[in-house]
Each structure stands twice: as structure tokens, then as C-alpha cells.
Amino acid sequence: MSREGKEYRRIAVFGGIYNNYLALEATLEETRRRGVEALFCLGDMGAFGPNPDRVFPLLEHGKVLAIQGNYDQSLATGLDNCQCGYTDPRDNHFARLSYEYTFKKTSPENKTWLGQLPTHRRVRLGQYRLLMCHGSPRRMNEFLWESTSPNCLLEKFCRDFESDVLLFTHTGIKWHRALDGDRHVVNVGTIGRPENDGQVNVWYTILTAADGLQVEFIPVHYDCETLTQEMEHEDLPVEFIETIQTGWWTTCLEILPSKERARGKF
């Protein structure tokens, strides 16, 4: 795992761009207004949406510090699947469609760039040691759900990986839990698609070191209509388009624990 000496006081962190360059544009503009010192992306630049190569110039222009997600690793190494971690045949069917499209549409240069990204990143935020990963510190595609992740496991991660704050994404649904000893775990959310709550906005996270750790989940509104038009033009599944239009997941449902699935429509 890479170690970095720079210390921050206020940062923005997001995950899961999923080819949604319009949401990324809006997120970059949002963070500029909020005066953060640095921006971090916790992986999965591709998947789900249209025109993946439009994401990369925005990341460069916005000076976003990124790590690899499972999607990025698969694209970079030429794997035949996204390593998303699904077990249901229907979920894997849509994952295959998404991955085949993204693999075909991502340039060799951008695949090479993805392959050069670290899998973890360490920074300091005030007195806090932050560890950033995609799924979990032990496995890139591990799902850490709010309802099924026990404190003892999360505390073990913090202890074993020498961190005060663990930041991750992968599930697509944000959450924050404070642990004993002023330690924290934060799923920072994703900006590529809504989080299955019937709202079309997406989410990122601001963390500030000031009188303890402050965690703010920030909604981002973007041009959903243009995105859906581009998805239609690219012949992406209507199930994906419906999620962008309605805020309800129509795929990746079987992986959801019962409490998280009960909050959705399907």
C-alpha cells in the first residue's frame, strides 16, 4: 500500500464514476465551490453509462487522485469480466453487457493509465490516518454493507491496516459509522448512478478535520436527460436508463442485503 506524507484538513472523496462524465463534471464544479484541498476517486471509472473516454480528461483537468477499482483492474489487464463480485445470473448478465461495452469503448491509452493506479492510498487528515480502498482493505471487490458489516470486523480492519478512518465505495450506497477510539468507516457513495432511493441525484463525501472528524454527504444534481439520451444512442440496456431516470435500481439487486433491498422499489 502506498504511503503519502501530505496532510490535509478538508478533502472530497467519491467512487464509482461508471462512465457518467456529466455527473463527474458537476461534482468537480461542486467541490470547487466548497473549497476542498484535494479530490480523491476510489475507483470504477467505467461501467453502466456511455462514452467512457470522456471521463479521463476531466479527471486530469480536475487533478483527481484516483485508485483502482475492480473495473479498472479488469480493463487494464484485459480480463473477460469486471470482477464485480455478483453471484446471481441476472446480475452477471447485465454486468457482462456493461463490461463488454466499456472494454470496447475505452482507449488503450486510458487502459494503460488505469493499470498504473495504486490499489490503496494513505493520507493524513489532521490527526487522522486515512486509508482509501475500493471494496475493503483485504479485497478489492468486497461488499461492506451498513446492515451486515459488524463493528468487530471494521475495527479489525482499522487495527490491522493501521488506520483511523477507512474510506471505501463499491456498494454504491453511502454510510458512515463511528467506532470506539475515534475511528470511523465511511462508504463515500458513488457519482455514477443514484443510490436506489427514488432520487436522481448522486452523492460524494467531504471530510474535514476540525474538532474531530466531520463527514458530510453532498448531493450532486447533473444533466440526467442528456445522459439518458446518450445511453439510448449507445444502445445500452433500458434497465440502466430507467435507473438514471427514476433513481431506482433495476439491476444489481440480488447482491443487496434484505434491509438495503427493502428501501428500494424492486
Contents of the next structure:
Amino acid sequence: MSREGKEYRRIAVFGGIYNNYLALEATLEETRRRGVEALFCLGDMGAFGPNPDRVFPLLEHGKVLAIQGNYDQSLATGLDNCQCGYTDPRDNHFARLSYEYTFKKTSPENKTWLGQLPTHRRVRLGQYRLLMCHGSPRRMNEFLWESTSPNCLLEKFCRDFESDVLLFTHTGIKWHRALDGDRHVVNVGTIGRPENDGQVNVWYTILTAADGLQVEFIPVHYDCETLTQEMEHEDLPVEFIETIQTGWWTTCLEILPSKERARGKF
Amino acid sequence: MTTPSTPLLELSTLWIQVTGTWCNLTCTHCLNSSGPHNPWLKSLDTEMVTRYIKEGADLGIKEIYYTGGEPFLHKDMLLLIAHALEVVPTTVLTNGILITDQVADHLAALAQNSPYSLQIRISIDDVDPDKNDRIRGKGAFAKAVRALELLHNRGLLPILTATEILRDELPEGRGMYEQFRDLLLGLGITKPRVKIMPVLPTGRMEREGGPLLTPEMLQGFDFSLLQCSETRVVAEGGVYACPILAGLPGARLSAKSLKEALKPCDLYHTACVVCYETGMTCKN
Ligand SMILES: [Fe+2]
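In place of the form predicted alone, output the structure of the form predicted in complex with its partner chain.
Below is the entire complex, every chain and molecule, led by the chain shown above.
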């Protein structure tokens, strides 16, 4: 068997659950109608949503193959911060609130489970060698935004890490770019937070090896109202709730590069 | 005593000190003693900058920063920004004085035409014009504010960059960061972006006999926290290890190419202690 392990034709990949177990439930439900052979999660199970422990049984029951994100690594190793990689004081302020909440509310068993997840995963999709990671292949918390990820860097990643398709998340906004030589990079987006476009739905990705590589971004609608009520009940900051209700990011957005920031409301 | 060194973990950020230390201001805290007369580091010519952009792209860098001096004094600055934006996201550090309507229009067009982000950082050191100008020069505040407004009006989302030089003189109450944010909001800049940097003991703030890093201090240290583990700087004379020490012989790694500068650098300067202690980065 090759290093890539099992070979697939059609898979679903998502990232950034951020404690949003209702969106996870809806995503799993959505994928059932799509004929995918396997489900992959690229990490960050926790963050600004309510009741972190509700995520884990869904992952298990849905047979989701997960890797570790920065949040998961922090929780598993008992770090006092989420390693999101923010530099701005406002971003860090809100990141701390959600991390402290999630840390307190995640059971020791689930933290242990997060600790045993791999940081990368290789699979084969048709003729393509896929490499999955959380932020970038070289650093778990590197931000790969569409407007700050130059082709020269992405091509280097494909070369250095011997892969045809790179899949990652961490930023919260999906994108796909085809590179020369039928290589591809895909930020699969996140299902825990809408993507700062004024729409309340979230997104995941389906990859199919057919005639070439097909990359489809699939919108997921879930019960935001119940999520909002639970966030209120858990005394989570109103700024977090507002994002769920409006689809606009209100926190942790100083990190956005100018192009992505310009598209949002705040 | 042995001087410790930082390994180059990856080359990700390329700085280009495009106008050397040639500037239209003479700020009292300037980290490389830039000014209008007899700059000790000269501007880079367009052909050389273009060559280094190409070499950086071939090595798979992630971004370019233009600095000086004042970058917009370079006669081909807009062209050089265009060249950089063809291959990587690009940031320019400026005092804003030369950002006229016309320049702002041109920058907006460049930003629009590139798939990559263009970020313009404008320096201001105090929310009070008089205090700011005492450090940065008469009229500097008004011109920086005008640049911020011109860029904001074109959707360019400038980043106000301040040093902590006047931290102790800021009005009591709200922190420095919040005060700069308020300044921007007061100007009608609805997506205020602020970056604050420590004052560095170099250039006009150089002091004799400051503390130095020792090998013991770096035992078990995570070198990825130091920007010299992922940064190189092109300035007159070649390639240097860090944007703060660019031009100094002790920080020079090659006279001719980035490739040759992909090696460890000495943490020989007292400014290295600031990076080590604060974890600061000159990046956005
Ligand atoms: Fe993450």
C-alpha cells in the first residue's frame, strides 16, 4: 500500500467546528445525501460556541476521521491559550474568552481523545495524493488566506510535502486555487462560524476525483436560533452571538488581510 | 563570551529597504537614523529590487515588505509595488507624506488588480498632533492623517503603526491601542487597524553597553518566535538578518543573494534582547 493509504473517489472535508455541534449535525446529515466514501475533519473542535462536549459523540457516531487543530492541541496539552496565532490585543481578548470557556467545559476524556489525533493525514483520491493539515503543512497555526497565499509558496508546499492537493482550514474562509501541473490547494472553510459575508450558513467541501479534480463548496443551514439560545444560556459574549445571527464577524477579525477585511461589515 | 545564533527555519518574509535610510522626516526615535541628508544607506536601484523579488519568489517566500527611509521617495516606487504584487502579498511602511490623491488612486488600482493583499502602514506616534510632531517633525501628523483618509476612502484599509515612544505621555485611562483606535474612528475610518511596536535601542536610540543575549538564555528557546528565523532583508550592501539591523555589518549574511543568506545569524545586538523578551515582530 502507498504512503497515502486508502484510496477514495469522493470525500467530504470540513474544519473548525468551534463547539457548533448543531452545524456539525446538519453537516453530517447533508453529506449523507451526497454519496461520499469518507468524512474528514481538519481540526479545531472547540472555540466560541456552547457546550463543547456535544461535538465528540457526533464525530464518533459519524465515523469522522479527524486531525488536530491548534485548539485541540492546546486543550489536550493543558496550555493556557488557544495558539490561534493572533497578534492584535482585541483578537486576543476574545480568543481568551472562548478558550477559557471551552477549556473549562471540555471533559478530561475528550481532551485525551484530542491529544491522540494525528496532525496530518495523507490519503489518495483517484490519482491525486492529498495532504490534510490544519493551518499549513509546515505550521499548525499558519493562516493561509486567499489573498496572502502566493502561488510560489503553495507550489513550494506541494513540492516539499510531495503532494498534489493540499487541504487546510484555520482561517474560517474557504477558497480553492488550481496550480500548474494539476495541483490544487483548498481551504475547506469552517462549519462552526459563518464566513463573514452576511449569510448565516456555513460551508464544507466535497472533493471528487473524476475527470480531473472536482472541488465543490456546499452550504449548510442549521438551527442558528437554538445555538443562539444556548450561547445566551452559557453567558457567552454577545459579540459571538451576533456573528451567528448575522453572518458578519464581530471578533477576531484584526487578523484579516486587507482584501478579506474589506469584504466584511466590520 | 560566545554569541548565540538563530537558525533559519524557513524563508517566509522578505524585507526590502528600498530607499535605504533616505527619508523626508528626521524622527527623534528612528531605529536606523533615517533623514533627508547624506543617508548612510543608499536607495536600491529598480533592477536590483526586481532581481531580489524574483529570487524570493523562486525560493517560495510568503510576503514582501517595503521599508526605508521613506519608500515613496523612490522614483519607481509604484512600479516596484506592482512588481511585488505580481508574485506575493505586499506591505509598505510609510509616513504618508507623499501619498497624494494621485498616488492613492494608483495604489488602489494596484490593489484591485492583484490577487494578493496590498497593505499600507502609516506611522503616527501620538494621538495629539503637537506631541506627535515634536517626535516626528512639524506637519507630520496632519499629513499622515490625510494619507489615512485618502487610503480609507479608496477601500485600502491602512494600518496605523505607532511606537511606544510617547506611551507615558498619553492621557490616563484608555490604553494606547484603544486611543489610536478612537483616533481612527473619529476620522470616520470604520475598520480601524492599529499596530504598536516597542522602541528599539538602535539608530537614534542606540545606547552603549546594553544587555546582550547569551547561549544560556537560548537553551530550549523556540526560535520560531524570533523573526530572524524566517526573515531576510535586502538593503544596500547585500542581505541582512533582520529589518532593525539592516545595513549593519554584524547582521550581514551575503553581499549578493538570498540563497547565500539562508544560514544562521548572530544574535549579537542589544536590540535582539527586545525581540527575545517581547516576542515582537515587525510584520503586520
Ligand atoms: Fe485553528
